Each structure stands twice: as C-alpha cells, then as structure tokens.
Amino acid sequence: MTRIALFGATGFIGAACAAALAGAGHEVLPRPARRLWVDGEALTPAPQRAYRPHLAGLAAELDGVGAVVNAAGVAMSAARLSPGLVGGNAAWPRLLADACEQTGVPRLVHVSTAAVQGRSARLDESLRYAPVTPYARSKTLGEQLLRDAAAGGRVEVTLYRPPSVHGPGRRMTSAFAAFCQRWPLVTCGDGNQPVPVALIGNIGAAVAAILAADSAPLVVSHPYEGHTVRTLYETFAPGRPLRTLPTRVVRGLLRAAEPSGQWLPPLSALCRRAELLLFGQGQEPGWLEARGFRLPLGQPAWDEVAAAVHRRSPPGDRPAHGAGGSPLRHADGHTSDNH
C-alpha cells in the first residue's frame, strides 16, 4: 500500500482515479489545488520565481507520501491563453514536481492531455508537440516544465496523456449525443478512421496500473479503445445514416478557417473537434500495452453510458434538428468539466 497524494481528486477524473487507487490497495489523500495566475513568459526563464511563495506550504503537504497524482488543472478547451490557464496548466504542476523533489517523493503522475499533439499524424509517447489550441499549448508548456523537472533525477514524473474522456454525467458527452441526435453525421472517408476517446473508468485503472510499475517511463499514453469515426456515432446514434463529404474541399474549408482561429480561440476549438470526426488520428501503441495491461471497460460500457444520456435528456428536452451542439473535445481529467 503506497499513500498517494492526489490533487484535483473532487473532479470528474479525480474522483475516477481516486476509486481506481482505493481499489487497489492505496491510501488516497484528497489535496486541494492552488491557483496560481502566471504569465507564460515569466515561466520561461526561472519558473519557481513565480510560485516560490506556495512551495513551503505544499512541500509540508505532502509529508510522509509516497507517490503524488496531479488531476487537477484548468480544462478549457476554448479558452484564450491567459495567466490562468498557463497558472493551472503549467505552474501548478511544475510546483508539485518542486515540492516533491524539496520532500523527497519520489513520483509524480501528471495527468496531461492527448492535445499536446494536436494535428499529429499519429499520438505516440515522444515529446513531439502539436499543440492547435491556447489550451493544449499551456499543457504542452506545463510537460515540458516537468520534463525539465524529471531531468534533475530526483523526482519520476510520468506524463500520462488521456485523449477525449467520456462518462455519465459529464457536460461534454451528453453535448456530443446531443449532437449525434440534432446534425447530420458526416465525415470524410469510409468512417473506419480510428478516433482517440475514452471512457471514465479506463482512465482511473491506467493512472492504478502506471502506479502499480516500479517505475513508468516519461510519458504514457492511453490505450486506443477500439472506435472508429462510425462506431463513435453508432454508440450515440444508433441507425442513423452517415454521410460522406469530400475531402479535398473540407482540408481547404478547414485551412482557410485556420488563421481566424489563431485569434478567436473558440473557432480553433470547434475546428480541430470538427477534424478528429471527419479524419480521425491514429495512434502508436505504448507502454501500458507492453506491458499486459488490458482496458477493463469495453463496448457494452460505452452502450450503457450512451442509453444513460439519452435517458437524462427526454425528448420534451432536446432542441429541435438544427440547434446548436458541441462535437468532441479534448480531455485531461482536471476538476472542471469543461475540457
């Protein structure tokens, strides 16, 4: 049994990761989070200058821990890049690597984000970045701050990337039934494009199982769970037709939308959802199915979390065919349920 701090323990990751490390034998020790408002460019240079005054207190926090959980953060996926997401997504973990290198624990596990490679090809565990919103860019920040940290020797992080987590109860998955039910569900291709999600319960047990390894590597991801662009839609929409639209023409729509997002943080957003649904990303497996580990929860999990949304949200209740509605987002498990 190993005490493990776990901060952000109160949100919908958290709480999953709290459950999974009970389960498996550990003392889980709920921590709350500082928030901290950091300017990007002061990180750049000496990044403890910009919490210095939080270390102390977290530092005797975390007496006589074992191990330290981070799922804590600000989850806006639409958010501008402003001194308080670079704060939570950045410095708070860089100041939880420094608190446990100042107490002695020896490992961190930082939950991140599959977004930190954005457009990439193919999500692999390099420290290869592609970061498309302000968002993922402050996550990236924040790995690359713990990567500087891990350096050091003194502390083992592992940097655990989730893709788009789904689950009851959670804003985002009854948005993007929501959307299943209202829009014409189109995509590029034959719809057999492989798409990064989640289920809720997964990610507690992969966070358990990278505990459970005497030691992880630098960065983990999550295992592929199997959906397609059209096996997506069928959870959520069973027996509603898929349509095919041209390639070529919705790259070019896409690019051209492009420099706007630079600026307008939430038209980035809604374009890169739009892209993981018309063309899909693969992935490279890892290290977690390396080494055995094996998903506890499959399609009959995601069947009931589907029928357990649309139960929720009665006919009387669901906007009529056209209204708005949100399609997949990004997630890394922090308190908000705004990824």
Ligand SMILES: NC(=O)c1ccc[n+]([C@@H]2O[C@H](COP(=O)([O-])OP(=O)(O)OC[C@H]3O[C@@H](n4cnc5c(N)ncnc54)[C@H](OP(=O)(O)O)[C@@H]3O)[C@@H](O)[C@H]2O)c1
Contents of the next structure:
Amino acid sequence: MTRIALFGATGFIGAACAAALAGAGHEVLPRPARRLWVDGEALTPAPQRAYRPHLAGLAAELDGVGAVVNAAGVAMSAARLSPGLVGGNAAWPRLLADACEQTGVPRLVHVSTAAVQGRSARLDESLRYAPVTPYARSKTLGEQLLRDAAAGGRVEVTLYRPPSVHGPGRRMTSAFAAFCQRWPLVTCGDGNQPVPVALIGNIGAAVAAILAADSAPLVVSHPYEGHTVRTLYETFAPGRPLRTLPTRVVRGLLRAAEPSGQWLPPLSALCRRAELLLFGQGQEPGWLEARGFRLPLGQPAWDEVAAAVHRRSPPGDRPAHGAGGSPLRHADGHTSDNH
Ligand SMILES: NC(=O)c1ccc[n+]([C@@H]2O[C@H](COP(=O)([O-])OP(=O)(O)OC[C@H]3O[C@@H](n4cnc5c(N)ncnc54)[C@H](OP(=O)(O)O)[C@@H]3O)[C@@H](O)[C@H]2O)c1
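Given the form predicted on its own above, what does the protein look like in the form predicted together with the named molecule?
Expanding to the full complex; the earlier chain stays at the top.
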C-alpha cells in the first residue's frame, strides 16, 4: 500500500484513477492542482517564473507521500493557445515534478495524451512528437519539461498517454453517439483501420498497473483497445451502413483546410478527429502489453456505455445537426481530448 497524492481527482480521468488506485489497496489523497498562467507565445520551456511562488507550499503538501499521480490539466482539444492552456498542461506538471524532487517523492505518473503524436503514422512510446493543435502542443511541452525534470534522476517520471477517452455521462461520448446516429457514416478504405480510443475504466486500471510495477519507463502508451473505424461506428450505431470516400479527395480537402486550422484551433481539432475516423491510426505494442497487462474492460463494456448514452438520449431528444451532432463539439463549445 502506497500513499498516493492524486491531482485532478475531481475530473473525469482523476475520478477513475482514484477508484482504481483505492481498489488496488492504496491510500489516495486527493489534492487540488494550482492554476498557472504562462505566456506561451513561443511555447518555450521556461515557465519556472510562473510557478516559483507555489513550490514551497506544494512540496509541503507532498510530505510523506510515496507517489504522485497528475490527472489535472486543461483537457480541451479545440482550445486556443493561451496562458491558461500552457499553464495547466505544461507549467503545472513541471511544478509538480519539482515539488516531488524537493520533497523526495520517488515517483510521478503524469497523464499526458496520445495527441502529442497526433500526426504520426503509428503511435509508439518514443519522444518523437507530431502535435497538430495548440492543445497537443501544450501537452507536448509538458512532456518535454517533465523529461528534463526526470533527467535529474531524483524523481522517476512516467508520461502515460491515453487516446480519446469515452465513458458514461461524458459529453464527448454522447456527442459521438449522436453523430453516429444522425450523419452518414464514412471512412476511407475498408473501415478496418485501427482507431485509438479508450474506456474510462481501463484508464484507471492502466495507471494502477504502472504504479504496481517497481519502476516504469519514461513513456507508457495506453494499450490498443481493439477498435477499428467500423467496430467503433457499430458500437454506437449498430446496423448503419458505412460508406467509403475516395482517399485522395479527402486528403486534398483536409490539406486545404490546414492553413485555416493554423489560426482556428476548433477547425484543426475537427480535421484531426475526421482524419482519425477516416484513416485510423495504428499503434506499436507497448510496455504495459509486454508486462502482460490485460485491459479489464472489453467490448461488452463499450456496448454498455453506448446503451447508457442511448437511454439518456432517446431518438426524439437527440440533438439536431449543428447543435451537438458533431463528435467534437460540446454544448459549451469546448471539446475533450482527441488527437
Ligand atoms: N478526457 C480525455 O479524453 C483525455 C484523453 C487523453 C488525455 N487526457 C488528459 O487527462 C487529463 C485529465 O483530463 P480530464 O478529461 O479528466 O479533464 P477534466 O475532467 O476537465 O478534469 C481535469 C481536472 O484538472 C484540474 N484542472 C482544471 N483546470 C485546470 C488548470 N487550468 N490547471 C491545472 N489543473 C486544472 C481540475 O481538478 P482540481 O479542481 O481537483 O484541481 C479538473 O477536475 C488532462 O491533462 C488531459 O489532457 C484526457
């Protein structure tokens, strides 16, 4: 049993981590994350000035703790680059690593995202980055700052990378389900391309598995959950036909949208999500699979999530086109992580 300070326990992923870690017999201490604002114009790794004033207080909070899990951050894939985004996703985790080092906490598991490799042909556990959106760039900077902190050798850092996470009650999940019910289901190719997505219960289990090991590598990917474009659509809209679009035309359209996406983050996030559903993205087997970790939840749990979404949103109540029918947009105009 380890005393684990958990930051972001009030959030979607943090709550799942709290449940899984408590279930594994750990003492979980929920702690509030500091809100930092860092001028991220150039996204350069120099945020220390913003967090120095918080360091002593945070370090004191970690006294007697055996490990820290950071599930706190700004999970908005369509966010513009802002001091709050850089503060939450880059400066905050680095502050936490420095506080761990100062107090002598030996391990820090940071919830990063597969979005840091957004445009890579295949996801892997390397430090090769290909972020598409400002959100993904802020998470990439967070990883780089933690990598530098880990190089000091006094705190073992693990950057855990989940893809888009689904779960009951999650707006991204209900928006995706509504999209699958209402819009023509399209893909490029035969629809059997792998899609990296995760169930919330499996995220908690993966974090618990990382902490169950005596030591873990710097980067750990969430294991592939086995979904293809076709199976994901079938989960949320069983029986609906899948139509194939011409790959070259689609690639041309997405490329044409790229310059506008540079200054319009919601557009680049939307295009990135479209790319994932149209082309899929493969993944190299990683450290968790090599250790024999098995995801506790499989297709029956995905079916339950889809059924729960449909129960909550009977056909007559489902959002009309443009009012939540996109898999990306939430009612508040924000989006969850997608890469
Ligand atoms: N949801 C996904 O699909 C997904 C996928 C991959 C990675 N992630 C990553 O996982 C982490 C958690 O995501 P989530 O979906 O659980 O988000 P969430 O539900 O919004 O929870 C995030 C938590 O972070 C804390 N927080 C809020 N604003 C913050 C800020 N400006 N600076 C620092 N902390 C702040 C809050 O906890 P307190 O009030 O308790 O401090 C909040 O409950 C994020 O870093 C995100 O990038 C999410």
